[in-house]
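The chain below stands alone and is given in structure tokens; this is the form predicted on its own.
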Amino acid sequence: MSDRVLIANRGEIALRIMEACENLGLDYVCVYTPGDEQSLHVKLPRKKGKHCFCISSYRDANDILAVADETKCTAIHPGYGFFSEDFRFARRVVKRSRPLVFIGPRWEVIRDLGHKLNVKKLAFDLGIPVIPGTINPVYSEIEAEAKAEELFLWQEEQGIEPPRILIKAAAGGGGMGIEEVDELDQVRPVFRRIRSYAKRLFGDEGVVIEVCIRDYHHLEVQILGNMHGELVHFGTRNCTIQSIGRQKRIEIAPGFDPAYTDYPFDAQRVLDEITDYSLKLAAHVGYDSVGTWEWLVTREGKAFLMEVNTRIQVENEISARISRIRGREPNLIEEQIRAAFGDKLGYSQKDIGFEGTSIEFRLIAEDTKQGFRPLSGVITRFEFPEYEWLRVRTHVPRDEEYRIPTEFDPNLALGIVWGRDTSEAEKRGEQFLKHTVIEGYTPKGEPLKTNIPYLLEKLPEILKFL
């Protein structure tokens, strides 16, 4: 293939993106930030020649398309984050006097699936279960305290105490720009911070107000489509376990498992119900790449679908891992790329079965005990075993000391371990996890912690409802 594709990303991710455009025959560039000058995902494509390039931020438009312009590109792949969900930014690469292949879904469908309220009422039109709450987006207190007045009502009657509301950016995601409210009063001031923070961050002042749904699992069905019209899924995962900034910290697929623990409900009923509403949403709106379709479903058993991820995620991976076709494990990014260049699948639905149980940790320098308090500093001590059902993603060097970037996430790896069964992959979760060390210190010379001892607690309760 003739084609080179721009990373427009950082760490892990850029390091996956590049594994695959290699696997695919396909020449790429690279580019980073000045913090970023000791991440893997600059120094493993500089050894092997490739271009990469300092650029004055990930989020700027016009250096990431200057770098494509000069190492003459026809593609961009922005990963996740930054620019993968922005559809202005995607309508741009495309529509350019000299037009790139954006890897990634068409921009009306990033623009539709983008905005909660919409999703919300493409589902609501289809006969698919959303979360009790607006259907449009709401701009005046007045109308926001109206319509929270009304939710903790409902809530009320149908018994459910005390009633709690959410009020979100309607153009927000990964858990950015939620509130939760559980007194009227509360809600003016909330949903004025809301309606600022998410004009300041995506541009649209929209705010969703819902139903605050407790005692749920967290589930995601993966899809693939293409602009053949062709489209299948992947799976489904658990992404329970997260911070209390809603961050997802351990993700197990598939979503449940009947014969690792019991429900109060058909678990396999409601895994094939919400996969086939996601088919069925994604199919509406001719769906042409990666993506995530995330649910809620509550103790009773029911869904409700929450939003879209147009875009490849961190947790993508375990679905591959329990995934076969025809007996194959396939890369999904990879199918990704394939996809945006326009190649049909080669294969259906009925090509695809699924084996084991596969379970990713990521690991990050934070406090857990502190409210997730994200920490910088030098880590001078890296180390992980090495297993054949065990992969590590990470951008950290193990043979040198790596500096943690003040201006991202201190997110340092995904452990990523499949079994023959959930239980195998939980003893071997824990395998791993009590043989990882991460050392290093702070700004401060204190001791660099890491979420790991958090993961070991938290791992036993996966997929169940406690």
Second form
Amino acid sequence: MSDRVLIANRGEIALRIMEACENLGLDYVCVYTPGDEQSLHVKLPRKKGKHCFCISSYRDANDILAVADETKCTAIHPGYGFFSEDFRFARRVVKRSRPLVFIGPRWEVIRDLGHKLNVKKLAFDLGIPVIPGTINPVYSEIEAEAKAEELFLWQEEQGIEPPRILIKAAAGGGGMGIEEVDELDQVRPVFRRIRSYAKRLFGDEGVVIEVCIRDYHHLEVQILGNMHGELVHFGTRNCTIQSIGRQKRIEIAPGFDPAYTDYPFDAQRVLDEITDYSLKLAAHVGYDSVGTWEWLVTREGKAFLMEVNTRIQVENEISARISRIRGREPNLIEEQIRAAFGDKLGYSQKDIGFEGTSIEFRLIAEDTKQGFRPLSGVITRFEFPEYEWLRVRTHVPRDEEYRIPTEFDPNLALGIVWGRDTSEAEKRGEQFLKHTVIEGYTPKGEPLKTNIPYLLEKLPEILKFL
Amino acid sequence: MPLDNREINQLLQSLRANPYRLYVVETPHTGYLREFLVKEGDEVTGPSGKWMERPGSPLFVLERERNPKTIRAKISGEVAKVRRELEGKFVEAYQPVLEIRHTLTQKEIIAELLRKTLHIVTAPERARYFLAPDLAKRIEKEGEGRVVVKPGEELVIMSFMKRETPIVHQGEPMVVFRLFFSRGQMVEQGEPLLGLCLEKERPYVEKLIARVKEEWPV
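Just the form predicted on its own so far, so send over the form predicted together with the partner chain.
Up next: the whole complex, starting with the chain shown before.
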């Protein structure tokens, strides 16, 4: 029997998984919830005669598994978000009476690396630098205040002015459930707020308290492993340009480019260092899928491991765009699926080269001048140019009006450009943004705003310590 | 108040002329629709009891992951239509399977009137809504129809596109007379969330409720 993949996700990632399945000759089944009927991840498979089922929620494991059984799927791809980093779901998928392949890391790996504090503990034990702060989740206000006081004093001793800490949900992610605190008096109320938020959203009250690192770049290392113990990396990415809610807006691969801008430290040494450390941790846990190691790099060139994302990332394609396996560009979703089905890599790190710079822009309906307020409404016109160096990943149809669903992030499209060097990629990025048109209206009848002007404004800042 | 006496009389008259609503029962999730437990013309009852502890009449059996689940009526009335062709088949979530013709109760008539007479705070977006924690605590303590909110106080938290946005009371201090949504409910844009009234309007609203109670059988 040939394999069939249930795509337990929506939007552009569902479309990219479909494409990867088609390239690998795999059949697939899609799901959707009310409000997503207009999305291309529903329309395209239907047009191709593929199954597409309405389920109660993308977070309803029973519905997803019922559809998988009904359609005789042999594997589940969780995409990103939803069940992608839920070790209980991954465990259920592989341990049920009719087991399926979970396209992601082993559930034990998700459990161990999915929790920020576990990662911090593991990294600390391996001698990998982590952000100064709590190693265990904090549940008590008194303990939180004591730890906060200790971190404020440490920063004063280090001459960091003004001292500031971060209070964040231990089980959080995607920039949610994080607040900055610069006075000891604020610690208790903020702690209470984050704890209640964490319980409501993540079902775990645990809170992390750590030093708030300022003036940093947010870097990522793209790792791929498999069950045969093979482990490679596909370089680094820079995701420093983020909204005030710490959600990424522009991502660039590679993470630093000394040929494009000057750094107050040896940039190549730092990139090598974070890659080596990431591979060290991945090898230690027997990492067996695609994953991202997230780092903060300060102006002084100090790197701290922040967390590990045990899933395919939104921005995976920029790493693929600059990577060449014996001269061929990889598709990381295909590599992830192959790893889950037990394939060997068929190449090693020495076969992987890097070429050029790739930039990804997240096109979002939001008011960047009002705290990046997400906007709903209807898109009436969506046009973008076509170039051989450009890929646009979107679930928004261009031949009809599209109502933006209100239950998810208002992400509309990803624009991925490639250039022979960073300057060319930057110019091409500007060209893409200037020729992209998104028009529509909000529920109040006002013109729909997008973040394109913001992306244009931020583009010259990429990769630079300003 | 938004409605005068003449308009209220007209509304009550129209409700007397057609006191029915047609409710479409949908599958709550995917699964096999094993069997219908009702036929067209059957009378069904919704949940009842002080705490709704008595469940509604069984309507059909939906089996998912080898767990059969009896789906029960959430509203009383007469079964108007049954989609027999779905029996034994795998159904998607939110698929309409039967219809119930429901006769409006006194409580529902009052709710309809209050939607027209109170100052309504509507949902600005299709989103999930939660009562603001402070207001929820006060209502729990003092009871519905007794809490006064002042300008600037948070009424409702809107959970929209993964963000939580508070909806704040604007204008004069008002009594929170009626809640039209339950915790975490998905409310369509423009649908009522809260019904407010000025302190001086409260006797009029209470009189209106008394009138419906008198004129409309339980």
